[in-house]
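First, one chain by itself: the form predicted on its own, in structure tokens.
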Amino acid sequence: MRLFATLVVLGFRRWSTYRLATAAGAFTNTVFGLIKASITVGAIGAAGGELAGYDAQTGATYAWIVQALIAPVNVFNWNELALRIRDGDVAIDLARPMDPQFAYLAGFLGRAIHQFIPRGAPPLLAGALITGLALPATPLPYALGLVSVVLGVSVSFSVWWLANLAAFWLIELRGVLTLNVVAMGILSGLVIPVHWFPDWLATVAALTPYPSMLQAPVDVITARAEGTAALGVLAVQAAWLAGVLLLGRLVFARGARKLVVQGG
């Protein structure tokens, strides 16, 4: 555990250095959030003024809270793996004493605990003035919703390093990469609440860890899942999060195994 710590802090250190860039996302984030807002509200007053349990301070709220975590939870991109593979630099991880899969997952953490900071709080601040947040007055909710975001955050990354191990059989993975920013952006709940969703897409967003990344956490952190409720949602991303990152374990071994045959 000191030893994940330790590289958990040196991943939190590598991307503050870019204080420029994340300034920049920060803004857009923002931006983007209000957008997100103004839609989700429309959407709600189309409808009635309430929509699958959402009236229109929730909605903007869940818009908000989505915009807060994007960066954190990573839905848009990460391909250093991918990248290492492809060059060969992956022998290097190999060589190292000590485990791949959980050196990449403190990183990955490291990284969304800098992201969480500079480009979470705007756009929870912003939402705060602009129309208001409907958050819980109670502190469980928070402390479950940490437990939830950093789960989330996990799920991100063990999903994340399955698509990137295509790389050992793939030449070109931008086609696979491009395929789960999509599914993650549909069925995370990036774009509208999962609650939304007609059943059959439900069903089949329910099928995958996507929901766990996004969905679960804003869920979560606002109470809609509420006591026994909220363990049975952090129990559903717990259970993903094994389960990905178990199929990870197999598929890299199985691909360092046919980088070894190869290299000779």
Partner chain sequence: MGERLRPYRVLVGSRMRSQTTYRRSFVSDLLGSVAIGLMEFAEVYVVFANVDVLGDLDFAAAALVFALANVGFSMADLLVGHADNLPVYLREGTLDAFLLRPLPVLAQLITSDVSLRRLGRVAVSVVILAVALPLNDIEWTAAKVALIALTPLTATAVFAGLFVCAAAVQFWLVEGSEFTSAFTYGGAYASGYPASIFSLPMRLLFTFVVPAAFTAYLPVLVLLDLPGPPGTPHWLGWCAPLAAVAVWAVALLGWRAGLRHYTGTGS
The other form holds:
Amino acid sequence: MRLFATLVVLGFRRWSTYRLATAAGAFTNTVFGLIKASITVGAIGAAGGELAGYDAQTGATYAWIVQALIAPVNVFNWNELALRIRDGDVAIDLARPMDPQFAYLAGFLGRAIHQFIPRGAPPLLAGALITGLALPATPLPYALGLVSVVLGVSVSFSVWWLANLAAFWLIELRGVLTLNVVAMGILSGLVIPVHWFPDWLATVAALTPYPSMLQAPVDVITARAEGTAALGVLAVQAAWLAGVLLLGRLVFARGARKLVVQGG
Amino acid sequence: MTEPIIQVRDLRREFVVRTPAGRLRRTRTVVAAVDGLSFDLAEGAAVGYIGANGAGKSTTIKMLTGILVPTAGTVRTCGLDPVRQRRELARQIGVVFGQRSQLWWDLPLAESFRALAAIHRLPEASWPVRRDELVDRLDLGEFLATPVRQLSLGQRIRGEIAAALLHSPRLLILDEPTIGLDVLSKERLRVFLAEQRALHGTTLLLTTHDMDDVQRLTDRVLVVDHGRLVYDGTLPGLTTQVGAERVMVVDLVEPVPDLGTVDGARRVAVESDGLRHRFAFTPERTTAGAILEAVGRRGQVRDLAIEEPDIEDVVRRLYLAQIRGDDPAAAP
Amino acid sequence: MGERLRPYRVLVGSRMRSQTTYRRSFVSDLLGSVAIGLMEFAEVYVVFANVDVLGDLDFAAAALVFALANVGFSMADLLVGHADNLPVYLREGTLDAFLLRPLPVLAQLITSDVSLRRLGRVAVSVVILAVALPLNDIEWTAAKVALIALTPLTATAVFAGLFVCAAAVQFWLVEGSEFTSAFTYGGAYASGYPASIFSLPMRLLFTFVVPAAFTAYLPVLVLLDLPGPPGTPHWLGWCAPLAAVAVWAVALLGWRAGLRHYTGTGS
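After the form predicted on its own, can we look at the form predicted together with its partner chain?
After this comes the whole thing, all chains and molecules, with the earlier chain placed first.
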């Protein structure tokens, strides 16, 4: 556990050198938040003031919280592992006396912690000033929400890990990574709450880990899922995390064996 | 007397450097990378522009080529104002930055040449002749179809130089062209450049860390330090002035603890219990051959090597000599 | 004229060839781009799975807005989108190489890449446009035919100009270049929706500062004879060419200033 903590801190440090880039990213997240909130509020207004349990205020809140979580959850790109596989550097990771998946997860979480406040606070602040935020008044949803965010970030990592592993077998990975971004973009609740999906799309989403990355944490933080329902959401997230991480380990082992046997 | 191909007068370039001071505040200091530089280069000359890292070499070259605006002073290159008349100037000069590629990394060399010919609007009828000459002289034929990113450093640099010469520029500027190259590649490049100069009379300006480059390719040396010109003359003149010594390392078959004195040379060290001896000398006082002969009379020589003075050392000596105002040769 | 353009023809041609050399990865990139186009449209689809109108537009009209905006943006992205990577060009010394060649730097930057894979998104937008157009009840006149033909071109010009503006600003920002994404990609995103859903300040921002509304929404109001939000003059829908000219004027002035800043301060 101490090793894990050290790796998390290291991941945090690596990202703290990019201050201006972080500010720029937060600004862009905020402007997109404004556009997204306008779209959700517009749709809710067109539906007569309420849409799948969201009113104008909670709909806007949804958009702002999602924007605040984009950077920590890392929606758009993670190809660190793929690059190391392509360059053969993954052999170094294999030689280290620690589990590679565990080490990369620590780095991913460290980055998320670093981004949490500087990338998360500006969209929330803008939301509070522009549309107002509908947030619960009791502490419990926030405590559970924090757990849910950590699980969401970890699920995102586990899926990125799996996508990156394709580098063991494919030379050009951009197609696979783009596919992951697209799936995440549609199914995680990034742009439209999953609760708005037509039945067929909702079923598709429920069969994937993507809603566990964004929709789940937002549901818990805003107390849309409360009490046992919230625990249920956390359980679903944890189950996806365990499943995808395990799958990632198996595939990694296959890839590593290929590397050892065929020499890359 | 025709107009010099490069004319630099009181050239100065400042940079603002911000360093963190405390958590949020930053101090702002103005640093002069080039500080009152003046020199002329005649058409057809071959000049080595040397100095330590950060002495202002690259900054000067950027101002000569129109990439950077001077803070003060004037530059004329090929009779043009490099920044205002950048595009006109680009047709008359070729520039190679050893550590930065100007080729298209994912295109084959042949394709890069075609693109450059189009960029320089070279006549369709004549440019392939020039290309073939360069390909032949630089031995590029084998990898013309290879994407640049797959070339070795030596191959890439040769490609870069061919690319810079494709439009037959009057002035060729090379920034550290031999950096990182192996001995053989360096040698090939030097032979080629000397030959091009002889054939086309191209003016050559070269920055380098390699004394051999300077010795083999140039007939005039400019030494810059802290943005100022500290020496302008020939290479032998420079080594005389600072007393830059070559060192001959002699390995003997049998240890001889003391070889005694050798005329014109200074014994620097005896190592490995008398198996290895080091003699420092300047070409003005004696030759490597004379030392070898003197040593050979006293012991059987198994191997020898000559260490050239390095540029950092020469510049340091010049600098020390200047601040003391005494005989540079006496500097430690 | 042909001779003047020869360098650019050769440059663009060699860029295109290099991309299609590796056929399999090119096809997979192309499919990725199609998927991104579909993802963007999925959002509009899901909204209209819940409501019948958004910002006074029905699904067919909203799809028309989306399609026109996205044809324009994806074309601009294909042609000039790489200008958004200016910091990479600065870091790798590519811009210095441009400065050492006898051609205008901006022209070299633009012709230094053509991301053919982005054709995937262009194709998706064109298909949506082709489907959405007949679904709308348009009283065609010669002027409207001219407008629908012109709109994708002016939209391309507006977004391309925005990319150049962004590149110009990036000369100063470098590390913080993502700031500009709020206006380029943000503008593109906003332009795909009826501007009537935005608050007045945002509508003004995306009309007169970042002229995204000119790329689709305002022309569609004219095509469908709709009034739009109160206070929106109807003739504004014809002003897209003016918006394009204005964006490019700012872009070229900004680029000049940016390049001056670069050669003035060095890297």
